[in-house]
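Take a look at this single chain, the form predicted alone, given in structure tokens.
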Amino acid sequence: MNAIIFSAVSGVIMMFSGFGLKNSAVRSLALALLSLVIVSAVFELRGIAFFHINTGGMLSFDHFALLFTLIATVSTLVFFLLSARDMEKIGLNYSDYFALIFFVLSGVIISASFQSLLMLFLGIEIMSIPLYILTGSDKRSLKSNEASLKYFLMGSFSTGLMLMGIALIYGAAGTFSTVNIILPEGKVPVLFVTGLLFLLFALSFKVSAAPFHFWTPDVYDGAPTVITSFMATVVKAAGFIAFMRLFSDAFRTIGGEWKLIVAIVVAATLFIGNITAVFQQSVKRMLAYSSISQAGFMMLAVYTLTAEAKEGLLLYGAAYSLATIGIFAVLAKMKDYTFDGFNGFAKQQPLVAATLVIFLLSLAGIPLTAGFLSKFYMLSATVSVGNVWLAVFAVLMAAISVYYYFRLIQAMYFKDGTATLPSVSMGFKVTLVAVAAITVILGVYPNLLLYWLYF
């Protein structure tokens, strides 16, 4: 309960920040209020909350919860470091873009935290609906309005989804807690198993998994390349928490009505999300579609639902939300996105090359870094319940993205250009240089953040 306190009263008094605040002290006042729900989250973590609120049930503040709320507004404050001020360049609005980050910080929250579907709806929705307004909020950009109408419809179709899935499961169960669900002996009533299917797709289209996809590479396309990187990070990661907990509550225990589509579900993402990432010419278009792959491994999670995948889980989320907002940052500073756009570019930028290297190196899971364990840890829990083919085909995969990530490399380290950075702080390298260091130590030494899973 600290974090959401304090994340939604930081989005409003970023809200009123912009009438007397210059940019410069906008930005400083979101990263002294972001670090506020840092010290409050870990506090919570450690069994020191400031609010006794009784939410009836609703929510659950368990170690899971807490530790990704830790992860997601970290994460959120690298974000912060790296491309602050990059949402200059969006629009006069400055400290109404930190206002609306904050509010999805707050649905990321509660969508964490829900034992309850009403309360799964409301973080969903409120983490959304900020989003919808930060893809659109470039006004000048005909490319941005068109990416925000497309979220808002994508989104609005998939929360209708949503509440006929919640009405369907309320009235078979009789309840909208999902962790007090009791089912007649014997068989599943189709009421509730259509219930599960709604919800099943409703959250698909939140995380990006195939074939509720489409509408990821053209919104993640249009929106503002700083935006993107949260959208695609932090928020991604959050669906993911949503879906695995909401299943983990509600449907592990009948596996069987419903482990065949989520098995389809992860070979489809996995395989759309990497053969079409491999012809992309634009490397942000390239990361859309990545992300759409590594949903696909994310997914597993959710099809397993095992201790292992949990860490994994966690562990994925971070790995992943570091590397690409790193990625991003230094995207959202060039002028051309294309491949040939980075031609040349580690004479130019030796150090933030680097840093590059071992982002991708992350992403397509090369041991050494954080995204190589979480691939594992998901590979070994697919591997335990028994789905060993969809192990295999998700290793396949992997491999596959190794292409289109190493292509990157190449025209970065062995194509003659003149690539670089119109305008780089010191501040900006180290901080690269820092998230680069902890992708590494995290693929190391993996309990430094698993530890407080049980602590």
Second form
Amino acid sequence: MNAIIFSAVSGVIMMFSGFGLKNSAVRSLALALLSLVIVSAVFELRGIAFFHINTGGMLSFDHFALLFTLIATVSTLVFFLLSARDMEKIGLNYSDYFALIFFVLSGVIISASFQSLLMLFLGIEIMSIPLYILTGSDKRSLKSNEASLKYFLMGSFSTGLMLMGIALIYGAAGTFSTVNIILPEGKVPVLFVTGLLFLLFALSFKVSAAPFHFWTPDVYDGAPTVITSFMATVVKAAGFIAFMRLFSDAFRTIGGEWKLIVAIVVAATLFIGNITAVFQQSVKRMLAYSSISQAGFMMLAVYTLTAEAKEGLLLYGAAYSLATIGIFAVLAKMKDYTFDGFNGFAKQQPLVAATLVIFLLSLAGIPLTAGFLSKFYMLSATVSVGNVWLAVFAVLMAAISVYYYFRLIQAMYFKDGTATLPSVSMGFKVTLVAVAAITVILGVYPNLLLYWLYF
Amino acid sequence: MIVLLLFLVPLIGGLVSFFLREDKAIRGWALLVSFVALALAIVGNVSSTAETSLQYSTPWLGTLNSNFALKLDGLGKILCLLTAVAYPVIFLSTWNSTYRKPYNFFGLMLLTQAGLIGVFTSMDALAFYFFWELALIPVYFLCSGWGGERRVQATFKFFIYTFTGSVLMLIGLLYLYFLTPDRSFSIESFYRLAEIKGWNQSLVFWLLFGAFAVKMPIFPFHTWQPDTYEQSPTAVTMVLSGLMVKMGVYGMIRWVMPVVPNAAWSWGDVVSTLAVIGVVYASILAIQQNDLKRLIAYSSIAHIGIMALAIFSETHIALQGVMMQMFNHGINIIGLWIVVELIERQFGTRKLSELGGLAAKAPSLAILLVVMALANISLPLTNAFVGEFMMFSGIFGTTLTKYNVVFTVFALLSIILAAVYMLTMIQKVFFGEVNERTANAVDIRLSEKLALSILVVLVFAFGVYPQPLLNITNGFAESIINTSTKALSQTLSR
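Please supply the corresponding structure for the form predicted together with the partner chain (the preceding block corresponds to the form predicted alone).
Following is the full complex, with the preceding chain placed first.
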């Protein structure tokens, strides 16, 4: 509860900060407020809650939710540290962007801790609506406007589906609670299964799982790059946490009704995301498709629902968010978003290039990085529930992903060119190195993070 | 403790190299590190009494029940020795090559060595997989960064092939992990699975086989190999063909045969057929090559094919032969690459058609090459003869397949074909007309002579007196054969 209230209040404060403060002051204020949110999240994780509100069983702040809250807020902090300066380039309403991001963050935390379908709906919407605005925040760019409209239309459509699903489930089970669903003996009511499928499709929209992924590349491409960075990481990970929570709390016992469909969605997501990413010429679009393919991997957690997958999803959220934020932060500073735009980058910026290599290796799932262990947990969970073929398929797709991640490494290191990075501060470099170090440390010793789950 | 040091010395040495900036200092440092590792490997090989110093284990990923467990046993000893011998030789022989950014080059080379040592000693499947990748990734950067003209495409192909193989292997290892009663990655738990039933075995077999077959490489998984060997800088080619290939053979022996013996037996004929095809096919291709590097690359496929054949014959003598041959093939092929490197550096070409008459101009080089080439054909009194003889007698004598005679005949054919391409090579490079390129040839330098002489001494020493190697490998071969035949005999008797 700490983090929800602090981030919502921070959002309101940020809205007003634009009246009197200069950009640099706005930035410092945002960082200070976010640090406060993180501290409050840590306190709650250690058992110290500042607010005692009776949520009537609609929200549950267990260690899983709190740990994800911590991961999401820390990722946002990294995002602020790396990209806050670049947000000035979007437009004139600098403080508003921060306000909106704080609102998204409260949505993220609600989505991670709901125990009622109503709260799920609220969380997802609080998360989505500011994002529609952020996507279109570059008002002068037609591409950005188009992306925003497309995102809004698609998003509303999936919202409709979700509401319909919730209504059907309420009709069948007579409760909004995800933990107290009592179904009649014998066959699961058709109404309930239909509702379940609607929810499955709506959430697949939100996390851009195939075949509901069509909005993703256009929206990611059209939105200002710094915003894409946030959308593709923290928000997406939150979608998966909500996804997994819902299915694990409410639908675990009737796995027979949906496992096959989820398996098909996973396979399709992996296939489409990876194959299409191979053909991209723009790094930004490649990252959009790569986020689809990573979604396929994260969705394995929804498929398996084991304790291992739960740990894995947290690790995955952290590993994927940190690596992607790092790459996007560099990308946002580049003039040319194509692969060729990175030619010869390593000669100009050896340190930044080296950190990018670590991020890309992590995304590709190479050992000694956090990305490997998070993929490993997913695969291990899949094999443990007896579906070796899905794991083999996922692994083959991961091997394909190596192609496009390494293409960027090749461009940076082995091709001649004059890619430059204008205006990088020492602080930027230090943050990048720190994030890369975390990526490696989590890759060798993941218990550093997962330990929090049990204590 | 020795085994941990053996791993840590190149790892830390490699990491330190990245921070050195003076060219001479880096070379000296890398050579020093490699000599320390060699000393450790020799100590590890001779100190048979102090068993406790040859293993190390500490909990690593607690929730997964995975340990950081290293151990030097017979197979590990001989391969670590090979790795440790190879590195100083490689560094010495390429002492005069110049590299762009030498700190990165030598740093990555030493990291590869750490990965190799880890692969050859790890007794935990997850650690094994980590080291497997640790050996693989630096090589990718080495080939792409310092290789020939088409290096980027060639390495890409190499990397995609091997990475696909290794992630499939990961699934196989994971599957085994879930079959173990105590949920453990340790090799002892895996060995206790030898009696798992039916298609489980076949599934695991093919998943693991995929990775190892690509690495070896066995026909038809070999297509990355000639391109990569040709395009890599020669020092890296030496690591690839002399050492990394052994990772595949090693995997077959340690992680396939004893873990899924029934599947290895029932698919043995299929694998052996592939191996035989590879042996003959690669030998014929080698005869037709005009490029020295490609010639040796294809000859390597043929030699590895015979090793695969021998492994799947599952006899004690053949297995011991394979282990001998892993060591000897490493020595011989590194020697051949050194010669190629020396020729290329001096004349700027590797084409057989553009060379000739070197014997008169560079006598020491000629003598050393001829010794290496003859060892590669496995002439008696050279080291490879012993290994090949043992492998052939094992393949011929196996009772596990009815086609043992056919396999032996085809495998023996490779010796004749090897003589054809090796002697042709010697003739074209060292005899015949001197052309304008080779007219001003000079003989090799001291460091190069030294590197090659070490190898020549090893060739003859183990050719005449192979007993030390046999002593190292004997107990291990027996234990592996026991583990796999126990499960197998139960199946066969049923």
